[in-house]
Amino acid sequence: MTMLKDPSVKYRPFPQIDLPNRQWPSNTITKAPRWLSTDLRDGNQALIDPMGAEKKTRFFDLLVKVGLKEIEVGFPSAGATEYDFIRGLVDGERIPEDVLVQVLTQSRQDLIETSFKSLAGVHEAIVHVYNAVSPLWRNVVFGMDRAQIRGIAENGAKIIRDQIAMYPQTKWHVEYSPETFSTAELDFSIECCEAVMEILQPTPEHPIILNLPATVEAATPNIYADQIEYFCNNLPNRASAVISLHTHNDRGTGVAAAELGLMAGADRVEGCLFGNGERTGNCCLVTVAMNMYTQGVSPELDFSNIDDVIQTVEYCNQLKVPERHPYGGELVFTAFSGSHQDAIKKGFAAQESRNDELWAVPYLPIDPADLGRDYEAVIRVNSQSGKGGFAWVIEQDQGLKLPKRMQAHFSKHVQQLADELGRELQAGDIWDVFRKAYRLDEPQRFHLIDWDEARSADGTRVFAGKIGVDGKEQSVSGRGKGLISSIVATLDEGFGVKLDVRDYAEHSMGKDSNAKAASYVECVTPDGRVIWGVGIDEDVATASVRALLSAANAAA
């Protein structure tokens, strides 16, 4: 079997929705929706090894911690593991007062009764009942007509109404899903929902939740938004219904469909952290929430320590969050490209000089620190990286702010190492090559033992020092207009090392009083070679001396 040259003989395009006056394209998301996590139900049923009680409890605690107020905790009629876990939450009083737990059931009497029994004694809960309504399921799976399918929904609603009366101590909410909504006729989905509402009699003060799932994502997200807007516009007693979205990711646009569905009038989003779910997964709640956050809208969920969230999710699901997953992936804030690294480095420098908190850094739509990520991981180095990347890593790892021309000089050393190793360079690799390139490690031909400076009667400066030369101590001195020129004179007169200083820079390596100083000196030798020296010391003047000795070692 191969792909067809003409796929139209096998597949048909999804029909457009007749909605000539659609409003959703002009709308924006201005507030957080109601969120429902279905990690413990829809996500769990998609796992190779479904979670046991310990993992489900750990996941439940995580969902509460990040701020989820509605959590689908399982399918109690599926088996003892599910049922016992839910009973454990209730009997162990583990459900916070402000959290609504939800259970799922098919529209069948014994399953509905088991679902209510699993929640007996809970202070408040949602029972979620569903039946599939689309033509494919009606004709192929069930062999039923519209009236029979609507009858399943009506019968389930009556059973739920009776069960609610049997457990008056609990404040009950009902969710109904015309499953396979996205591939069903809109008028029939509305017909089924209206029938359920007539039986349960919701009010604006106590609405029903109507979940409109893209059980299988079969069209572009704009068509799903059209479906949601049409449904909202044509549902009788719309004020008594909370419209909920449950998008799947078969076409890779589950997040987009949820966002457009909110713009189209929905009130609630169902999904999983990092999009786990059957086939290609559910809508990723983290992505939708953080997309809102980057637009200045609080999602009312807290992912301040996203790495801890990922650690728990990966442990419970036994599935890795991909490196490129939005917001959470290990590499999503990382640049290897040289031009990208340079833009990011300049963006951070500009950010530090701003007088407001507005975020504006190239290639970074969000401040990684908001998610608990360190800036060290923003720029990483391999053979594709440029001088800005190497300089960033050195600055973040060692506190050294290399002058621009020195960045170009240093990049050649790092590029050579990257080409030799053929892998990503770690901060330790870059620091090793830096120390070697600028002769920071002992022993070198010249190294500083001690020094002093004096001002002569004619205003010149006199440098007097003890320099280790090839392992032997030697006293030397030199005179100049300033410290730098007096050291240059000393190197020339004492050792015959001639240096023409082209540029000099220095900075503190920290903000406290104990911070070291770094000095950089660019020199030209008589034969035209450009060399750089680096000095680091608690004293800035001593750092300057060390920088010139570093350059002398390079020249020698």
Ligand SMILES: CC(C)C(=O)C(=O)O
The other form holds:
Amino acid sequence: MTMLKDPSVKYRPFPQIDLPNRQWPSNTITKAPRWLSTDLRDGNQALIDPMGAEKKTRFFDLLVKVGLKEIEVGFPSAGATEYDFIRGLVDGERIPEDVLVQVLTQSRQDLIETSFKSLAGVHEAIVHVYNAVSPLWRNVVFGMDRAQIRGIAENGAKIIRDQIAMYPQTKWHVEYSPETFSTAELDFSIECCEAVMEILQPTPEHPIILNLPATVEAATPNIYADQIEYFCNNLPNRASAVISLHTHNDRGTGVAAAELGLMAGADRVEGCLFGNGERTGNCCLVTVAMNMYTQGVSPELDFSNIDDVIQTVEYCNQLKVPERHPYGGELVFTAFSGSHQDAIKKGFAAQESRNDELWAVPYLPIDPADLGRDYEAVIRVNSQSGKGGFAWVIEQDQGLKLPKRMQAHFSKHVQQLADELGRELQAGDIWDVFRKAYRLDEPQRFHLIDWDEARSADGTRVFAGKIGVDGKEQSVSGRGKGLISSIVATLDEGFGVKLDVRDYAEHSMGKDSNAKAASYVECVTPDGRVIWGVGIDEDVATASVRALLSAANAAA
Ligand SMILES: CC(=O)SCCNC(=O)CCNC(=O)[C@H](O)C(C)(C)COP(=O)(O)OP(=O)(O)OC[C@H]1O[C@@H](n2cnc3c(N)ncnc32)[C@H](O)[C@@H]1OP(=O)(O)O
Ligand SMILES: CC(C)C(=O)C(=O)O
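Now show the form predicted in complex with the ligand, given that the preceding structure was the form predicted alone.
Entire complex below, previous chain first.
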């Protein structure tokens, strides 16, 4: 047992931010921010096997396809793989006109120079320089005081200014990250940013990007929002800076922090698809974007074919997108449990009958179709499921709309199978048990060979059928007020099978003229047994005959 009884001996609470008049809690996100994907940099540097050129190229093409306009393509001074990939993008003219590529560098002369070289000839790009500013890093990593740390930032800014002058054919943008911003003194982060701005002289027309990372997430997301609002309020020349967020997910609230940071006044969000990145990952861009979408705000990113996106991301990262990951996970639109299935099924029916576009289905905060998912996987059946669940599956799979009371009747068969198998039931399992339960497969005691119907002078109907009985053909007939009662009379008079019909339903199994019909009949036997019969046929009347024979087979 290594957990301390009193963790306050080892850990300290994160201090509150002094921001008495905070505005962000009353704000909402009303438009898409500028997005930057750092999949090819922060995501890549955290992989067991970093991507090679082939994977990076595929990922880059995907990011362009979903609509990313700013893409951090790597850390050029890390080595030849990174450098050559970036040069390949430039030389191969693979960067669309409206896409800005970004590269990251430490604030060191040789690394900055390599970074510019990697991009030489590009039409427009962002050079991103960082140095850590918080006390722990100052003391432990750098062994420097505040002035020296600010000096690293200033030195980098000067080198960048000089490099920009050497590559005039490119429109350059600069991003500065006071790394570890969220655990640093706010005034010191502002001091470093201000010093960098002093050197680079940004303007509102050509602003600097100030990226404020929660390099390690160390507090609740409201604290990060306070830090962002404080920074925005106190940065001199705020109009000449684009405020960018770069959150990590150490406490599991990287997305929340980014969202609250936007409410607090930021303009831009950095992150990775499905939250890849160092340790627990970066803020997930898919989640922030789709959260926005479900509030009726276009994220200006296209995840309408999420499965294609996942396939490429999983291939490139060699990491699986977890089954419960928001919006993308395999199970996030699936209900196994009975009460959820019931509500979803009713929700779809209500949605269809309302016939408007507003989405309102219980337990589904978003229409799976908006992510390119179909409705088949919305309901899956196991031992936790209810009748709404298998009724949905059998309707989707076979086109059968079981009457409500029949669902209850069939339920015990499904439940028994689910308990026996101890696993999820596939559509095929449910269809097998249905055919068995309602005797749809031959041989059965009674089966239909042919039938005809006539009307007598008194208006009654006469059913005349050729029925196979235990393998032998028999001609039988019966009279009634309608088709059903004439078949019931036939079964009674011909075979002594007595059925009291309680309920009857039929429907077409599709919309076109070739669609089959299904009939369901609920009967009670003289000894009080409730029996359901099912008939399926091209002809609706024949489906009724089959349904009654199915019931007779159970009664016999
Ligand atoms: C929060 C982030 O994710 S930041 C991005 C991190 N990503 C990466 O590091 C991936 C790519 N990095 C690399 O391939 C390598 O680190 C390289 C090639 C860039 C540099 O490698 P090395 O020269 O061996 O240096 P290393 O990364 O170990 O850095 C250590 C030195 O750089 C200094 N340093 C670290 N960060 C910075 C910085 N941002 N600016 C200036 N100096 C820095 C350290 O203080 C240390 O100095 P010291 O040797 O005097 O103690
Ligand atoms: C370089 C910076 C932005 C970073 O990756 C971080 O702080 O997490």
